[in-house]
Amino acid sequence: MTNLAEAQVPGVDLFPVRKPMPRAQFDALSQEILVLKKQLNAVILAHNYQVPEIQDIADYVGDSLGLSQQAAGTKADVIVFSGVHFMAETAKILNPNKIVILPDKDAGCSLEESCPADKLAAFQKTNPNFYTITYINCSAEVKALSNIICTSGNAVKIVEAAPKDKDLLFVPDENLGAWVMEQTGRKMTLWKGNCYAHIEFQRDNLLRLRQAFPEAKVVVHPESLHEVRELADAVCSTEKMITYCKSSPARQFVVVTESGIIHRMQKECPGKQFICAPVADALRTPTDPCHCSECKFMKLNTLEKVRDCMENLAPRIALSPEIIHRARLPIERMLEISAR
């Protein structure tokens, strides 16, 4: 097995350069958060891409499907959602009478931005036979226009369950949609949206890693480009990436998704090595040499902001009763099919 410490791959950084929070600072903030959590009867949900210290204090860490399932079943009065805005909105839709707070109000998503509700509504009118399958990375208003929601973890299952007499419209991620078509053989009209953090992965850089680490398995998120996905040993959601790495006898893995997931992988797969896939060479600069992929929106959340949002019960997610009602139906359809 190639030793990561000795490996030299031109133009490639093998690990994220983010430094961990000093232990004393982490302990102090964690204690404050634990006190607030008890006072508020709160639950802390964190996405796999959150910074390590947030993952370490969360009650649940997972992908969009798992987080939706946790939000749907929580008994907490306050949901602290350490992720991005559309995720916190989903929790509010499923819990209209609970307080849902987001550490940073500006934690958005390029996929959500790529599909404004008014443009989707106008396009839907061009074909009355459209059945709209919407990736969960979208606004509450877009969810309200959808027939059913999906995540990267259940998209294939959702598409396979879609009515056969309908013309499928898949929004907003064209790369995930293309991968689902490859898996199901079901033709769909694809919205032209993408995740900026995933389309930065390049085939040439991944080929260099394959050459440097021939024994490593390559796991790729389906939001990546086709030319990258075709090099994968496994294409799957973040949660299924972790399951794959746990069950695989391989000891090395090249991980093609946002680098925040490495923290959880290292915790849950001791003794295995994880190599961050590099993004485009053009993104490397002398002042910012990290060559791994980070979502600028996910990384807006910090442990200090988690503490602050719990102290202030803000930023708070607020949605109209009408949007909550309309958006809840397609989410519940997704959860029902996922549970089968």
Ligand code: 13P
Contents of the next structure:
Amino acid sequence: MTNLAEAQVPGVDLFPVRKPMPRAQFDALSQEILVLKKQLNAVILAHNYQVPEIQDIADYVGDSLGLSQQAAGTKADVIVFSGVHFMAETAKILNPNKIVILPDKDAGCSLEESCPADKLAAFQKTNPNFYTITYINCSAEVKALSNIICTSGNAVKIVEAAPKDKDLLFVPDENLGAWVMEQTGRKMTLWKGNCYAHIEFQRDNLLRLRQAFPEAKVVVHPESLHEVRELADAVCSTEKMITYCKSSPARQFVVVTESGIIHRMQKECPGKQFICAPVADALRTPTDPCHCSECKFMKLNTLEKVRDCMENLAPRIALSPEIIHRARLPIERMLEISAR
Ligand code: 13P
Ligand code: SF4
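Please could you give me the other form, the form predicted in complex with 1,3-dihydroxyacetonephosphate (13P), since above is the form predicted on its own?
Whole complex next, starting from this chain.
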């Protein structure tokens, strides 16, 4: 096995530079958060891309599917959602009577931006036989226009279960949609949206990593481009990536998704080595020279902001009862099919 400490791959920084929070600061903040959590009867849900210190204080860390399932089943009065805005909205849709807060209201998503509800509604009118399957990375208004929601963890299952006599419209991620078409053989019309972070992974860089680490398994998120997915040993959601790395006998893995996931992988797979797939050189800046892929939206959240949102009970998700009512059904359909 190639020694990671000695390995050099031209154009690839194998050692990310993100510094952990100082221990004393972490201890003080996590203590404050613990007290607030008890006072509020709150649950803290965090996505796999969150910074390590948020993952370490969360009650549950997972992918979009796991987080929706947790939100659907929680008995807490307050849901603290450390992820991006559409995830917190999903939790609110499933819990209209609970308070749902998030650390930073500007934590958006490029996929959500790519699909405004008015444009989707206009496109749906072009074919009355459309059955709209919508990736969870979208606004509540877009969910309300959908027949069913999916995540990267269940998209294949959801598409396989879709009515055979309908024309399938898949929104908003054209890369996930293309991958699902390959897996299921079902033809779909794809909305032209993408994740700005995942489309930056480059085939050339990945080929260089494969050469340097011939024994490493390559795990790729389906939001990545086709030419990158082609090089994968496994294409899956972030949660399934962790399961794959845990159960695989391999000792090294090249991870092609947002670098926040490495924290859980290192914690849950002791003795295994994880190599962050690099993004294009052009994305490096003098203040952030790291080659790893980071979602600028996910990384708006900090442990301080988690504490602050619990103290202020804001930013808070507010949605109209009408949108909640219409958006809930397609989410519940997804949860029901996922549980089968
Ligand atoms: P999953 O964690 O559901 O695989 O999704 C990745 C993602 O990009 C979330 O925004
Ligand atoms: Fe959206 Fe991509 Fe960020 Fe996920 S990683 S929240 S899909 S921009």
